[in-house]
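Shown here is one chain on its own, the form predicted on its own, set out as structure tokens.
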Amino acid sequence: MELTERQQKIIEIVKEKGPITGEKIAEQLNLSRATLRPDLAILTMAGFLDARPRVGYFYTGKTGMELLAEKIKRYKVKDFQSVPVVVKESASVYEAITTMFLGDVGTLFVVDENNFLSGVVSRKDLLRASIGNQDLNRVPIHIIMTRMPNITVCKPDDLLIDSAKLLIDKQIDGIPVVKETKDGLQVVGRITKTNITKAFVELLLDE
């Protein structure tokens, strides 16, 4: 976040003399309290300053990078997840390739007859299955998919940063976002590297 010259001066005053009231800050800058109100609101919402009733403003001691990191750590999976692209276990490899192409995704989530997660198929899986002379219309997707419990999943209320770490550590393109039920895992979304990128872009634009 880029601060104006006046906002930087406000921070310096609060650092030196805080806790200090808005009226006292205004006096220091030879400005009215009303003029300073938007700046104080921005600095407080951004986390540079904190305010307590009948006490005044004080400096939090946090740098811009620390405040940015705190904001990132509050992001939840449900705030950035995309619509999942799924195929049935009974689908053929050919159908899966078509679905992946039309959905413009790198990972497909495979569900059983009850629509619960049973597997995951990546581009590499489909490419590997395509090598050779076999009829892809006759090869069922469940033959080549990765099955539970070897599937990395996340939940809507998980922290986005934790899902980003999973993508990196597991070296995968996408993670199914699931809702746990007594009968199985229901796929409600997906998190990919694109979702993570969008989150960081939004964060920087907000700043």
Ligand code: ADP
Contents of the next structure:
Amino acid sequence: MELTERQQKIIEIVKEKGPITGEKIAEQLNLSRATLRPDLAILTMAGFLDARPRVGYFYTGKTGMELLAEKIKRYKVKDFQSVPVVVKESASVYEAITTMFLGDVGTLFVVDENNFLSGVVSRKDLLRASIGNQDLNRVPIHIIMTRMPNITVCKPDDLLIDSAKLLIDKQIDGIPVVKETKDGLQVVGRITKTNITKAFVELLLDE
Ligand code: ADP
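Rather than the form predicted on its own that you just supplied, could I have the structure of the form predicted in complex with adenosine-5'-diphosphate?
The complete assembly is shown below, putting the previous chain first.
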């Protein structure tokens, strides 16, 4: 977050003289309390300053990096996940390719007859299966998919930063978001590199 010159001055005053009332800060800057109100609200919301009733403002001592790290750690998978696109194990490679185009995704999640997660199919899995293969209608997806238990998954309440780390560590483009039931994993969402990029932009542009 980019601070204005005035906001930086306020921080300096509070650092030196805090706890200090809004009235006193305004006096120091030769401004009215009303003029300062939005700046004080921004600095308090962003975590640079803290305010206590009848005491005034004081400096939290947190650096911009620390505040950014705190914010990232509040981002959960469920706040950024997209809708998953799933196919049945019995679907053909041809159907999977069509579903991938229609769903505008790069990774398909495969479910068994009870709708529990059983595999993952990526763009290159489908390309590989298509090379030199004339009849893609006859090749079922479960033959070419990466299957359980080798699927990397995440949960809605996981930290987004942990799923971002999984994408990097496992060198994959997408992770199914699942809910665990006693019979299997229900697919409730997906996290891809796009979701991580959106979180990054939101973090830095404060959208
Ligand atoms: P691409 O193969 O198009 O480059 P990925 O990098 O996502 O896409 O996939 C690489 C391989 O990892 C593929 O064989 C795919 O089936 C598998 N894969 C993709 N996502 C996962 C996942 N969440 N868990 C386990 N394996 C996965």
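For the two forms, the rigid core is made up of the largest set of C-alpha atoms that agree within 1.5 Å on superposition. Quick caveat: nothing in here was measured; it's all calculated off a predicted structure. Residue numbers count along the first chain shown, from 1.
Enquirer: So that I can tell if residue 184 moves, could you say whether its C-alpha shifts by at least 2 Å between the two forms after the core superposition?
Expert: It does not, since the residue 184 C-alpha is displaced less than 2 Å between the two forms after the core fit.
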